[in-house]
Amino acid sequence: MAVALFGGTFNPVHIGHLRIATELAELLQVPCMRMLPCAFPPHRGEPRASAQQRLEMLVAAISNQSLLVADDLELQRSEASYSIDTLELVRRQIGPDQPLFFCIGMDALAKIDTWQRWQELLDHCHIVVSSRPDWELPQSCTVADWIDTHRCDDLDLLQQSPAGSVHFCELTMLDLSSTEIRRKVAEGENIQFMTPDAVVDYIQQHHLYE
């Protein structure tokens, strides 16, 4: 069975995350999408909600979603979460032959050459890129050439190999962001219908983002 990973800070998780993760699981025909909260995001400041709180919000958000699973793999680390480390670990767990899909957004792809050992990522997985509003393919020569070399538009071919390709897909992109949710909470505005009710309740109970 193929394995699919969907990482993020999830600070907090919102409906957009869940919609994308669900569509990706269906598109890639995997038994579930493993959603991995990042403990110490190396490219961002430390989240205002703790790693445990972000995991608990994610668990609450997907409690009735059969295709989505919360995975605390990256929270078990005591240092910055680098994707290459996660992919190496998961590859060791599943063996050399299973397809491994690492799902990211177009905004992440645009900065992928700033990631730790980024050119080794495809040694362990396929990278599946979901479209984002107002984002275009990277124009940097290094990243653009890397995409051209590894791009595969045939999903059937992708599913027959364990790693090595970059695949682009069009998904339902909702105009939501964790940043906007945090701003609304800080200003006392309503965040219902932006994130599941269980997450709204959790934020209120723990006085997050106020």
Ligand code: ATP
Second form
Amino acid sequence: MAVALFGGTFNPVHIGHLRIATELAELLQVPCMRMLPCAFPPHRGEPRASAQQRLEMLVAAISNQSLLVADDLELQRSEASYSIDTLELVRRQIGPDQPLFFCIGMDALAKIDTWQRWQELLDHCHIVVSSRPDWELPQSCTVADWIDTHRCDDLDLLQQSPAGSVHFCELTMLDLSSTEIRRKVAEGENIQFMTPDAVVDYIQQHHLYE
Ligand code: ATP
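Now show me the form predicted in complex with ligand ATP; what you just gave was the form predicted alone.
Zooming out: every chain and molecule, the one shown earlier first.
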């Protein structure tokens, strides 16, 4: 059975994340999408909500369905959340033969050459990239060459191998971001329908982002 992971800061999780994760799970035909909040994002400053709070908001957001699952794997480590460490760990857990899909957005792909040991990622997984409004394929020569070498547009082929390819898909990218939610909360604006009601309530109860 293939395994799919969707990582993010989820500060906070929003409808854009939930919609894309759902579409990816269906596209990849996996039993569930494991959503992994990053404990200590290595490329960002400390998020204003703690890792535990970001996990709790995610759990609240997806509590009434089974396709999306909150995974606290990265919160169990005390050091920076490097994707390569997570992928090595999951690969050890699932064994060498099952397809492992690591789902990221085009914005993340554009910066992938800044990630720890990024060229080893495909040793453990396929990278599935969903496009996002205003983002284009990375122009950096190293990343562009790496994509050319590993790109696979045939999803059936991808599903028959455990790792090694980059696949692009065009899904419903809602024009929403956590940054916009945090900005609205800070300015006292309404964030209803940008994230599930349970997350709106959690943000209010814990006075996050004010
Ligand atoms: P921030 O605004 O704080 O940078 P974000 O909204 O981009 O946050 P992240 O938690 O950084 O959210 O994103 C996690 C993953 O979700 C990334 O791969 C990102 O590309 C993807 N993603 C973020 N927003 C959307 C969206 N509106 N639609 C689809 N995918 C999204």
